[in-house]
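In structure tokens, one chain follows: the form predicted alone.
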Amino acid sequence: MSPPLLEARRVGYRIGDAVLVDGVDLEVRSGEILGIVGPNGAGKSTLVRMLAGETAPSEGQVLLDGEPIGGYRPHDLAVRRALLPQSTVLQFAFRVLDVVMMGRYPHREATPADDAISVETAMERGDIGHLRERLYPTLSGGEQARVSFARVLAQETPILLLDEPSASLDVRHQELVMAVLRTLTGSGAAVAAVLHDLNLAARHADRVAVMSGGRIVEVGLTAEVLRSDLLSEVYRHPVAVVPHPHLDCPLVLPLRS
């Protein structure tokens, strides 16, 4: 197996008093989609940020490559991996080709081609083509999240870590992400993503990484993790567990209390 791209080791985030995220050790790989899950306020998004290198743990470090995180350059961190947060805010009424346009400055090297090239790409697959010349607050909810997405895209670089990429989204559009996010580490990216949605994760991730409390209370395979017991108690609330009727993943049901 190859080392990890990237790696938590320990990593604590603290407020005060109020413990965030507490001792987590975690590793995204190449090749592999890590669905993150868990209730609110688990820490999940805490964490992705402190993976992304734009939160500074208050114990234990991230290490991207092998190295601290935190010695890295910001141009050098965002050739490297590319971060999607849960929401996104723009105060100017930029169009959707601009908005994903911005996610090639760091490649100051790529001729002009190269960036249209690259941004035609992620436009496609985020399937806002058709949007190009809208400006990007006349948009829906999920229509801002496809441009988000196709942003992260087109910075085109060999990690992506995404908070929520389909919370807005209708079942069309979640499942066209997840099958970009697929596309992509079958060509060697890593890709960790929070999942609220248990079903999209049991379709998708290669291993999931269940979280509570600031704390990962089990990692591995998706089919071992999600199981019926564990995610009651995580979530507490009755949860079942089947097997998928259609396809070869487990199917969470919740249950009426």
Contents of the next structure:
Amino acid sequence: MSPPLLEARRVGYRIGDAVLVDGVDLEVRSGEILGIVGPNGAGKSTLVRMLAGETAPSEGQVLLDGEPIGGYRPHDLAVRRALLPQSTVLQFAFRVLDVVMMGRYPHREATPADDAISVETAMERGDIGHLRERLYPTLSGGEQARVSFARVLAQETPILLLDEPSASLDVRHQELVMAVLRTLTGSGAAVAAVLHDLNLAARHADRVAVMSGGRIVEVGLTAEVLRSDLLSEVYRHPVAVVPHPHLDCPLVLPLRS
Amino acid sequence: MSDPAASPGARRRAVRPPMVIAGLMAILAGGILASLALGAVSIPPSSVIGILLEHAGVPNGIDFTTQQDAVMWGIRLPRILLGGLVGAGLGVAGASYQAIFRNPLADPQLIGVSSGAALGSALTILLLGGAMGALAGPLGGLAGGLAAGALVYTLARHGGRTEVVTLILAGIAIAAVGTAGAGFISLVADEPRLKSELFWVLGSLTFSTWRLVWFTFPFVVAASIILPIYGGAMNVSLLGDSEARSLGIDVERFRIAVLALATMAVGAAVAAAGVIGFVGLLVPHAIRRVAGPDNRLVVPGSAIGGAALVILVDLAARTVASPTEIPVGLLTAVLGGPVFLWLVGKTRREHGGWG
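Form predicted in complex with the partner chain, following the form predicted alone:
Full assembly next; the chain just shown is listed first.
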């Protein structure tokens, strides 16, 4: 097992009396995709923002390579981890190419040639090469999501934290995004992604953390965690889990209540 | 750049940055020369050059009268330079506010910073003018502008976004208080510049002197040189606080630095020439139309373009109805009001307006 790159220790987050995240222990490891699933309001986004050092936890701490993440300077964080938020609104008419290029902002020493290669690779991986001259505000939601994904890839960090990278994507692009993440973990990247689609997690995650009410109810290998009893209880809705007829993974089937 | 909402496939062919800067410089140079030559006393272009060379210590045989020399060197040149500084300050500040408030409608006057600066400047000249001398205006403007900027910033930012309605409403309230305060001061003050209520509402370059030029110069030039350095960070910050932080920007520090620098320029500009509206809205917007939204170009371009605009508008202000002088802010409002309305309509079509 590779050492954890990012580690949450007894992490909690509260606003007034509301506890959004409560006593979470979690490791994000090099070479694997960690899927974070759970019902609405479970605290998934808040957890991801704390893992990214974007929000400071009210309890516990997040360690990046063994050091408290709050001690890193913004630029040092930016070359180590990238965060993809749920959606990005841009009121100014930047081209797609310009937006992806913004992902290169932390790499001040990079030559224009380095930047060009990263941006081209990122655009190809996000399948947005044909949109390069289009203006970002004119794109559809799914296209904007792919541009943001490409921007995060252009940042070229060893850790990727993604809040619903696939939410507004069609089937082909959902699979494409997960395949890109798999390629990156193959070369040592660590990926944690909030996933709404349980079957996307079932097909692509190495490990899954199930969150509910601010806590991690269970975390472990995907096939061991995605069980009918656990999911039915957490989602408060009957869910069946059967072996996938064509792939070597579970298939999650919500039933009628 | 066409209207993105009307044609979803809109592409932009941006004009290259050096061309944009060169074009703006050419307009600025043309504006300066025209303003030197034109007015109640007409000075032929050859004499303009002769007078400039004479003051630069270059002996030349070009003909000019002592009256022409007095008018150009003593009256027109300081007025042009001050107009240029005021325009540069308002332009560069407008572009910067639009970036940090993440909104193309942010303008020094609309968000209340100009009025805050006017009140601060008028109050300080009135109360501390004796003790502080000519620095009272710029420093008071800076303090008043910063107070207004901090107030607007605190009120309108919520959850990492700027609420446009709150921004504009706060601007209206601050402008009302600032204008009323400056108006009251105009009743009790002795100094001609302070006494002119119109000065604080519509601005004027009538009171330009070399002293005012020198006291405005460092604030505006510092802002115009430093703010463009933040252009790349401004671009990234437009993606959102979360995105900007993820890309390594210390968002709060960045925003406060830009807010302070831009407000410093506005404070100095308002202290020198009163409240001239819409420059910070018109100029960055025109540059974006031609060259796209990259702030590494829009911010420095707005300094040059703002200088050119105010110089040209002031030329019109003192010549079209001569001998009556039109307040310069009246003309910028005539130009800026319709553009503002058009921007509001465009934003409404593209983003569904503001509830």
